[in-house]
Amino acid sequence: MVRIAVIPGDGIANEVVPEAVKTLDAVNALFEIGLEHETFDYGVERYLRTGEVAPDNIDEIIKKLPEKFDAALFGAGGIDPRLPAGVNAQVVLRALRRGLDLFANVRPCRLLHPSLTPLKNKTSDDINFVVIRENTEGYEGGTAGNFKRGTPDETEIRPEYNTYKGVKRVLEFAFDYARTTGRNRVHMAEKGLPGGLWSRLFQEVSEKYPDIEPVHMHIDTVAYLMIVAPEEFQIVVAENRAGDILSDVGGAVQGSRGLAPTGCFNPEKSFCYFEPVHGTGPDILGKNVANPMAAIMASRMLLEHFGHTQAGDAIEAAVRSVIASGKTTPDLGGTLSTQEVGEAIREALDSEASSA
């Protein structure tokens, strides 16, 4: 029994995850896996009901999650048109992240099908990587603020800070994940200090993986080589800014960030929490167009990691397939809606299944 606490949050999540949602009970009874869920609406649904998007004691709640739910499958925070400036379930990601300490973003980027690539001439073999990018520290740390607001003399300050133990633990995360994952080979992308905590420790914790090639590199590099040589990566750690831009670059090598999921780990504690990376999309909000896979594709992850292999490969198979059937949202090319692209991925998994 895997049990779900599921918390759209704001924007297009609250069209996206219902989706995801909805898949997740079909391939619970494909495979009889015995998934639970629960909705909570922290978020935009719950300011227009009740003028908060959140309970003031929101941090002791999501500290209590693991006592009852397994993971989380969460939506988004950020800018929503129906909310004050300002306001938004960003509290609510904030407590998942540093409050349950969940300091590894695991964020894979596979090319899904050919035909989605910007890049000329690279195939679903060259683009096959993973970003994992530090969680709790650096520039969301929680330290930033602003003083003389509204004056000519306002002041913004957003220091960044990094750990000993949160460059350690992550860099160690990366390593360990390759090992595990069948890769050889770890990059580490920062702009930091000549001789800084990040590329010392890099140093220090990449001999203990002799059997793994590590690679130090500046962002910009990183970035520019995702480009125009993707096939280079296999995994990619990151201090949180750089990897929090990487894992965009990604979702742009993979033809969109309505495509890219994440999920977020500590392995010294069994909770975890899963989502689609795409934010809030307030642009295309109440539209009906957005693009479900990413909510649907983090539900894989969810599944896989909970170690539900089968049922997990049955979701990217039904993605896979609808993708080249041409049943995708505006940002591939299609013309269907949230929730048509949902119910079409869903008749493809009981194809799948039916075949299997």
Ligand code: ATP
Given for the second form:
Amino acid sequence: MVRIAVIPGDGIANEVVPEAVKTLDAVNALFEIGLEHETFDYGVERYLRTGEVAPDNIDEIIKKLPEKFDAALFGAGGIDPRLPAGVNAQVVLRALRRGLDLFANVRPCRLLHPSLTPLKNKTSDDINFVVIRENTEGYEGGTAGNFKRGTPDETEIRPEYNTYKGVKRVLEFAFDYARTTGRNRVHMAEKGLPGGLWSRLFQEVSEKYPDIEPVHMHIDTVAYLMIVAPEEFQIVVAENRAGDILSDVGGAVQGSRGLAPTGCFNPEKSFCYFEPVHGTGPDILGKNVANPMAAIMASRMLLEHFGHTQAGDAIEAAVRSVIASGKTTPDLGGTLSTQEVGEAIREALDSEASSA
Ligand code: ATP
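Go ahead and give the structure of the form predicted together with the named molecule, now that the form predicted alone is out.
And the full complex, kicking off with our chain again.
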């Protein structure tokens, strides 16, 4: 049995997450997994109804999720044009990431169909890497601020913080992940202080993994190479902001931001959460064109994590076949709506199951 807390959140997540949930229900029926899920309305939809994004004790509520659930399926949190300025809808996301200390954000970048990449002559073998983004430190410190606001002397301070413990554990996670998934190279992307914490710890941690080649690279070089030679990369581990940017480059070489899923883990905890890499998509909100595949592939990651590999593989096969038949949303060149793509994926699941 897998018990899932579904928290769609804001923006287009309210359009794509329901498609992921319907797809989970479909595989649950086909593979008899025993999935259970409960949906929580934290975010903009709740704000519009009640005037609050989430209850005041949202941090406590999220901290207690692991007592009742094995995982969360999240959508996106943040910008939504329906929220007035100053209302922070990221409280739920922060509570999930920092409150639960789920520090390793695993973002696979795989080409699901050769026609999707904008890169010339690159195949599915070339575009197959994983970005591991530190999820709880860096710019998430909450200490940024402005003073002398509105004057020519206005000053903005945006510190980034990296702790010995935080950097070490995400580097170890990346090397362990490389080992358990049969990879033999880990890149570390940063542009920090020469001899700073990230480069020192990268060297130190890599010595414990002699079977894995460590490559230290500046983030700008990694971004460049992801486009001209993505085949160089197997695992790329990076601090919070760099990891966010690089996984968007990864989303682009995959063909769309609407394809990339992610899972957030702490190996000391069994609870984890999954979400599409993309955000709230304010520019396409309400147009019914958001690609639901990233959310659906996030549910595929969830199933795989809990050992339901066959069900997860079936979802991926259905997504691949729908892409191959051109039944896609406009970001992939098609004309279908979010719901029509979700429906096409579930039909593909059914037809695979009946021909198996
Ligand atoms: P965040 O800060 O949360 O990462 P963002 O504002 O940087 O969010 P997104 O909300 O991901 O970025 O949107 C960036 C661009 O990608 C937008 O043009 C959006 O329309 C597009 N996009 C994002 N998700 C999808 C999707 N599922 N389908 C199609 N286009 C998408």
